[in-house]
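Here we start with a single chain on its own, the form predicted alone, put down as structure tokens.
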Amino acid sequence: MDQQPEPRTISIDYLARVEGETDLVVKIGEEDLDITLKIFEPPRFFEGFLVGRKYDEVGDIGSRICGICPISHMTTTLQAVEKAMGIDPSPQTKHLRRLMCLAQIVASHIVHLYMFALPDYFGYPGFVGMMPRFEKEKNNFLHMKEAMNRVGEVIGGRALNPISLVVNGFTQIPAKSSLLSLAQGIEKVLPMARETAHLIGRLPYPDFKVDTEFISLRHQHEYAINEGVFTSSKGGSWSIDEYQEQFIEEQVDYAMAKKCLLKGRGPFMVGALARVNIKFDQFHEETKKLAEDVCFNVPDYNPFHNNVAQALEIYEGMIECHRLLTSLNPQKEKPVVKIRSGPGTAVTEAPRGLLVHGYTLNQRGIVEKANLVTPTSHNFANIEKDLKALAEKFYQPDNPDDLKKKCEQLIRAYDPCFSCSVH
């Protein structure tokens, strides 16, 4: 009897300029081709943590879970308490709320193109190694992100692990003398946010499409962060309470990292390009016209290109904060909290995509049952059919590294959170 020849095996062992820790295995057979993301990152288990704790430490708990994105999984966690609680919020801090995550947001992106993606194009092992000769990217990278940063620390106590924000509100109101020194900062960074768009958009992306169901919170009235429904390219919308009805999560035994499929649908794509596929039309005009200058049209369907549309939500970020900024006259609010038992669930956009937070509370205002789902356990099934597709194109026998250095560009393309996973 014949022997079947042993399959090619392409490994990535650590890789290199994510958040957490995974290896890649690809295994190359003559009929058949595997991919294994093996995330090994510890598991953190926040959600036993959250459980046995009052309602109001569980945001100071939360925001621990992430370095990157503490103020998404402050406010989500917060959200979700006060929908458990039958609690609405004024316009002004949801406002705020909004402010502050899209500062983080386009600070996380920030960060992103310049320290992890960039390197990749320019034959670079890191961002450090290349600022001698990118001295304008340079300063461009730290002036942005320190005029983002700004934001999370005058409104929220400190840029990251914010203090101020609580249940139903904020401890302090900034004064609008401090929203107006923070819109002048903006002001003067964006220039180099086009500059970072123009660049990123003309790095020398593989020609690569996948048929991709992208799925992000959409708004009726704005380009959706805090509220919205979700909502999906291939058509359907639904609640935020109709979670668990529609998303599963699937556990498997070479990842700490839950997968989460649509029920019935299988894997999809959270997260910048997602979210530009969806609601492009929301895009204030000036971000659509640098999108054209850049040759973005969308729908998009080519997941390297997640770097080109954190790009365009760095500039349309900027543009909104700075319209929220110079907009809201702060006012002085107490919050007020009255305990109620129930369950809450709620859904943010986080830089990389759909965060949920789940809590069931008691009587008391103790949290009895915690669920957490990040954007990089939405990813998970998604970027290893995408590596698959990767393989299946661009497979070379006598050239294995390119292939190994398009699924690490891939990989980094998503910017995962693989810290965040490990639940």
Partner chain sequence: MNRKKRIRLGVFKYTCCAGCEFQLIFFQKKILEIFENLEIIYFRMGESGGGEEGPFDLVLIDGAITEAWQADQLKKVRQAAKFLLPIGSCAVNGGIPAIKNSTSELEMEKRVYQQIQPLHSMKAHPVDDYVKVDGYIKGCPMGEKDLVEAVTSLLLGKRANFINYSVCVECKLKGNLCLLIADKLPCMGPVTNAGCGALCPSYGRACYACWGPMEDANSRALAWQFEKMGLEPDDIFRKFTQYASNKLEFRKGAQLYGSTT
Contents of the next structure:
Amino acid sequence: MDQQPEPRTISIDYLARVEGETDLVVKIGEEDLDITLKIFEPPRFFEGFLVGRKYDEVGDIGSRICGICPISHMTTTLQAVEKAMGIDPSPQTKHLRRLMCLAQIVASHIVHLYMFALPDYFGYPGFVGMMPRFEKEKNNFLHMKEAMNRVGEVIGGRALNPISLVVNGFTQIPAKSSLLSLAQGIEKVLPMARETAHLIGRLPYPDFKVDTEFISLRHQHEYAINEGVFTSSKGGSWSIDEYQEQFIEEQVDYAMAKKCLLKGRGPFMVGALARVNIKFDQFHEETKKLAEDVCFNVPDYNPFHNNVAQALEIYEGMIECHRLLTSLNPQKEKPVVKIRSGPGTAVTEAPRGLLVHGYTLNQRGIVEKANLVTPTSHNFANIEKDLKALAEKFYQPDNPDDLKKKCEQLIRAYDPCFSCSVH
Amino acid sequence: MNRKKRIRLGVFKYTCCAGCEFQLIFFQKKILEIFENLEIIYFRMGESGGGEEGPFDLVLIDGAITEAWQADQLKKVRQAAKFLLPIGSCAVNGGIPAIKNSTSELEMEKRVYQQIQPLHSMKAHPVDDYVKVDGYIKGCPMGEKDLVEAVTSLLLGKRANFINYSVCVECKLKGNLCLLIADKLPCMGPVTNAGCGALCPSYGRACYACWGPMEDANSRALAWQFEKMGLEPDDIFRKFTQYASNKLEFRKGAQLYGSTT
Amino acid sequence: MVMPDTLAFKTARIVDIFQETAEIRSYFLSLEEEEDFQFTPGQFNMLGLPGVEEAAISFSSLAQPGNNFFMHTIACVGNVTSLIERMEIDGKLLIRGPFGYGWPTEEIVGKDILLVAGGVGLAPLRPFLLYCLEKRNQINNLYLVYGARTPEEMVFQKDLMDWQKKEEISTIYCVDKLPEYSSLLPNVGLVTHFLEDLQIDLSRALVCMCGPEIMMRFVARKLLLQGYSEKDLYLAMERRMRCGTGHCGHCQIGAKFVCQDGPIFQYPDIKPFADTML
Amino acid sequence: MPKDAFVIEKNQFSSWLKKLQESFQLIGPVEKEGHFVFSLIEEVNDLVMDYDTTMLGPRKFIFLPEEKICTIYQKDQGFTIKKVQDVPGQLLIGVHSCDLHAILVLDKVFLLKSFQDHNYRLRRENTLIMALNCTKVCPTCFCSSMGTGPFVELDKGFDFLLTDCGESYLIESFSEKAKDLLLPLNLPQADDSLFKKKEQLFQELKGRFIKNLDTTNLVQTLLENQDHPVWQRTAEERCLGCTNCTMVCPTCFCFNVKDKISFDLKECDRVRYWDSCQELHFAEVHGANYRSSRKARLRQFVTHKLATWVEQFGCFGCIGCGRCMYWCPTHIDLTEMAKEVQKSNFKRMREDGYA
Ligand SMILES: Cc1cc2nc3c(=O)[nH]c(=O)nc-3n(C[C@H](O)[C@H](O)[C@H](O)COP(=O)(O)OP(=O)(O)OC[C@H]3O[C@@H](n4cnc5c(N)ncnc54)[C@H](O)[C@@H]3O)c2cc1C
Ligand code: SF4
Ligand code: SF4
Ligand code: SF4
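I would like to compare: after the form predicted alone, may I see the structure of the form predicted together with the partner chain?
Following is the full complex, with the preceding chain placed first.
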């Protein structure tokens, strides 16, 4: 007699080594597959309590959305406020912000690759347990992290939740000498970034490809971080002001984070892989060469390779930070603000992808409306879509643990930040 | 003396940005020396596995308590822990999540979500509203000096002497010109707990109290002074409700200029 | 005149340890570098260990000419004291001292001496008591009134028993709570209750007290009411101390530095200042 | 007319300092964001000699805000102690009369009682002081009331004294070291007229004080009124307990000690840093805090400076520089508090039957 196969469930409670709190449930029935990412991170209501706060606090509060990319949140916040007030910050301010944000992206990638991703492929529960056996990796991790954190510390005051970044500038401009010593610090760790790319490029990723729409910011002259236009790998580009028209945010009943979709097109991917796929041509030649060395070719449709894309961005970011540090001749500037009412939206490339902050200010500079969309919200639908494809491809009834492991790896490859996503 | 016993560590994250956990991980040059002395029992962001039953020598809590399950777990963890320290402003003072406390919860939920049925959120509370704590590592993110003090104290087997004076002390030790007097900026330094090394004033910026109040701070007197300096009532109110709206010391300043519910 | 330096550290070795009560232990110490270590009853040392700074602790023994032994009796209440509590014989401590002015040993001739102590406060008084016993023929009456919460919390139990039997000294021990049996046969009640019927000639009285400040307050007020003169009252004060040498400022009571002008004060010297419980 | 008094042109003065820079660290007032601070001088031209006052006095170069006392190494056999040994020679330039008095007060605290403070002695012995007579009076200073200024009227405890006479300085030397340093310059002796000018400047300045304090019976009055309502009222309505007053006071000597031990527990730096009686935990012991109220702490500050100091060290603890009230966030003024006590001396009034 034929037996009806039981629907199998693979579930992971409180996924470790990601930022924030989520469970994963994969239900495998006869015909269909049901995937839910239950982001149970409690909501903090930033969009709620930012209403009524003043423009000069918004940056400091905004940076507390995320403990791993506070500088990105802060910069986006400040840019949104400036947009609302019609302020165009000085080239020096933009220069320093780009530097800070890039340093942040590199630092965040380093943490993700070494602390969160690597243990999976080396068979350890965590990086701390791994450290004693992997002397070189440990050193690379610590030294690179240190060099990038120093950038935030010297320019921003502290690496996490910096304090010198305010609306229309910096409360203190670093001295040329300290910029140069930061640059020296980066020179020292640059070879380690190469080693990192080789290490990450060599990891045994599952053979897996999914058709994906990638979206990132793109700028005419530079590898876009804080300025640019939305660009899709499937064609099309929109200005930042068109964000509300092109993207929709939906609440789902099983997660505290909202899901963001491209109007009329559906899920899409943002982050390192999206950026590299779309802007590979804008990399420095050295980075392009490095990509070749680790056999990375664009376009790449394997989401696991987001890790490799991050490794390349580490190298690229360090070169660019070095350029920014050595090319600036710091001038004294005082951040002056003339309060004006109005709406303003800013979009930047945070480590994990597109980050959107939008505020409406009244004539005293007090927030009347706040809207935040984080990279993980943008990726949310796509992660589920990829998980589904992964389960379809790799599910073996006699070895469910293999799939479970692959699912975890896939989620981590996206480097999601659930704390941010539920802000 | 057997000093090399490894400390059984648990780290629990509640409602916050996880910055303090990163501060722990990023502990710069000291990370190796520190982790040599630690055995991780529960630290979800750092390692998979691990039980919340402990037993722990040291538990660090980051984040404010905003849902009932967190309070339940916290109470269990407290029982399994020899020492329990809240780390960072959210856990110590309610922090940024507690900004919402001066508005009704329902109003908050409606501002952010269309459907509010799945939400179980409550007002944000610091850890010591629910369980006894053995000290506070203040800061946003938590301060390195106090963290070093906590770890060396554990290794030595002594009670940690956390920094408990005002930011002004550190500011004067550094020789910064006082921003409140010299630049007439509304600096929160005089009522804020030190530990940051007077960071903001050293960068030419008024302290915005991210470490929360020092013990026995006279917030009312400072609020009056701000009023004399020409600040609007709502500006003063916001100053005292940004990072520690839960703490009595700051509520005294805020209450004069707005409702803290 | 070359004045002593503030950083004259010495190393002391623990020779022996006695458990006095659950939280109080006595330590016999000997100096490593010096053969002869002299100090007077009521003086104190700063005891330190790396990592926990220092704490002021009085001598609880009498100095003996030509040797380098001394005793400290320590209640475990904080960082230095709890680290010391975990030490064993042969453990080493950093000390600086002796510091301060002690009990009025010059004044005892022909006096009626009353010693009043509470809890671990007997420790600083013990060397003075031993000194008085040594000079017993020079003084008139000698009394010890000692109070603690329970008999178990009394320090120097062996001494207490000896003194109770001695002719040279009259003792009154009192406790708040009395268990079924105690070999010390203490009374129940506060020390102040037992100060009335002593055979003391007010014209030659000398009262020395050490204990919780609130106890000293009540003892002093009671004695003053009974007609004692203020200058006959000597009190041991306890304050926070970081240096012991009159520099750090923590131990100031008005114009007095407890570490250098004290820790033993005549009542009128300390009375005019606020910030005491006296 | 003292014999070691010379005239030095301001240009020559600068080039002399540049020469001295080879053997001393020069420390003096420079401008910083619209105020003046004592700082290490790299460029002699940065010196601003006609400054009014500084937030922190030159105290911070002798009694450092934070300094290591010693390092303790723990070995199985015991302890090894390394004290601070070498400190650079330094010359404090442009020290106003009040700040000079403040240093002499600190000398009494750290060197002249029963123990000599190791670190202070080391720094003090390696410090030369070049005092400078004031040219202006600030709205908050009252040194003339405290007998500490505006001109230096002492004859020892420092090395040089400058008086600004327009194009040149009158420079007087008060120590052997100072004489030796001046000798090679071959300066012209100052004549009588210059001293007349000095006296004239002094008299002019003395008449310009805005603030003053009557110190007759002050000690007794304050000690008799330790429960005066002014303490409670000021503490409640204005004092923040921030410690700024005592941090900027040039005579405050209180410090706290903190051990910084390495993670292997083998090496321990014992450091000290300025502490303050305004700090909540300052007088805390096991089971009690003898100044737990802000009122008690505020009273401690004022009565210490203006009363108990006299018994302790034979002089006032306040040299009338006005820093505490200027840098207090709520501008609490100890002279005003003292005056209020003087005006309503409750103890006296009670005794006389009026209260
Ligand atoms: C002259 C003199 C003689 C003494 N003789 C003796 C004696 O013979 N025997 C004896 O047992 N004791 C004696 N004492 C008392 C002893 O010095 C104190 O108990 C001392 O504080 C113990 O030091 P510790 O390092 O162990 O405690 P600490 O760690 O200094 O703690 C003591 C108390 O101070 C408070 N405290 C200290 N630092 C802090 C902080 N940073 N934050 C908050 N609270 C803090 C706490 O309330 C704590 O309970 C004497 C004291 C003096 C002044
Ligand atoms: S500076 Fe002013 S507010 Fe601060 S402690 Fe001193 S008197 Fe009080
Ligand atoms: S008490 Fe005030 S006026 Fe007096 S010396 Fe100190 S800071 Fe100057
Ligand atoms: S007790 Fe207060 S006023 Fe006196 S020296 Fe110390 S800190 Fe200054």
